[in-house]
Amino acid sequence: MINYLIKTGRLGLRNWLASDTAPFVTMGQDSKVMRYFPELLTEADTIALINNLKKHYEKYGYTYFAMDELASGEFVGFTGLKYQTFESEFTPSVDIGWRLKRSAWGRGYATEAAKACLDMAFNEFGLDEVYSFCPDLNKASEVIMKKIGMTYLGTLQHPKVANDSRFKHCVVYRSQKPEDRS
């Protein structure tokens, strides 16, 4: 039986398993899934990312969680929280992010899982605020940020894509712990 750390009506979020490697490699090599990233991920890149996310979980108690559709048990991507230290006026901070395989798009999974992760961020992990970043071209992710109640703060040039002319600006959104909102 799988130990889900977060469950919603349709989704289970958990730490990463060896069985996630193959479907995550496939996602990382899908040009439509990766269109807002500088390049596709190699198998080695994907394995390194999974290992990094596992270590992040061990250190902080949260990560970009692997995500399954509960009805089928199928791995559909990730949603979760990650401490970010890249250089910007908004970091260091905890970021909420998601990436789903194409067949899971348009079902509301990212929004559903992100809402659950924000709830955990504030009520279980004791965070006061959570940020989200995406290239300004990624309107689908920006819509999710708005749907989960995040507030637009501005733009930044993300250092990981600074030399890629496609991603000149990234939008920045923030959500604050409910009693901290003013």
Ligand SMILES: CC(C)(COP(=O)(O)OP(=O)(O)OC[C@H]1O[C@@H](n2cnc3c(N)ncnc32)[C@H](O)[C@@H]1OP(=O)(O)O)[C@@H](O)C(=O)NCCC(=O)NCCS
Given for the second form:
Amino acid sequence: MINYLIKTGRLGLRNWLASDTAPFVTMGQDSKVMRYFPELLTEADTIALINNLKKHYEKYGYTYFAMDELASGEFVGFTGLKYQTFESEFTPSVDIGWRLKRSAWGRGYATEAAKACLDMAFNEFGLDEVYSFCPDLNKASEVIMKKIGMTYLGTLQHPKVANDSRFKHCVVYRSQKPEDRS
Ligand SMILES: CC(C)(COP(=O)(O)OP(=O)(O)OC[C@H]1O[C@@H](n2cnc3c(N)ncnc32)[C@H](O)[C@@H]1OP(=O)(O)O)[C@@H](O)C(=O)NCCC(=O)NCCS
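Can you swap the form predicted alone for the form predicted in complex with this ligand?
Entire complex below, previous chain first.
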């Protein structure tokens, strides 16, 4: 029996399982999925990322969660929250992020899962604000930020990809705990 930490109408979000490695490796080697990242992920990169996300879950109680389509039980990618410490005027802070395998795109899954994660951030974890960052070229991701009610804050030259002129120009959005909005 799978222990989902969040269930939406169509999706289950949970901690990472060994069975996620193979489909996540495939996602990391799909050039369309990784179009807005400087490099594809090797198998070792993906395993290290999963370990990092599991450790993050143990420490904070949330992470970029592995995500299943409930109807099929199939792993479709991740959506979740992560504490970010890269240097910028918007960090350290918790961000919300998503990455889905291509066959799961275009169904509103990222939007559905992200709404539930924001709800969890404010109501379960008592966070005051959540940020989201993406290269300004990544319009699908920016649309999700808007659709889940986040507010545009400005731009950021992302230090993790400072040498990559394609992806270093990022947009920054923020969502605040409902009663903190003014
Ligand atoms: C970003 C990603 C999760 C979006 O998946 P998705 O299934 O299309 O997401 P959703 O269906 O929930 O919503 C995306 C919205 O963006 C819109 N959209 C998609 N591509 C677009 C584009 N090029 N320009 C403008 N809008 C676009 C969609 O129409 C949809 O809006 P709608 O529901 O009003 O039609 C998916 O493309 C992905 O996994 N990409 C690779 C990983 C990634 O880039 N992650 C973000 C890193 S910062």
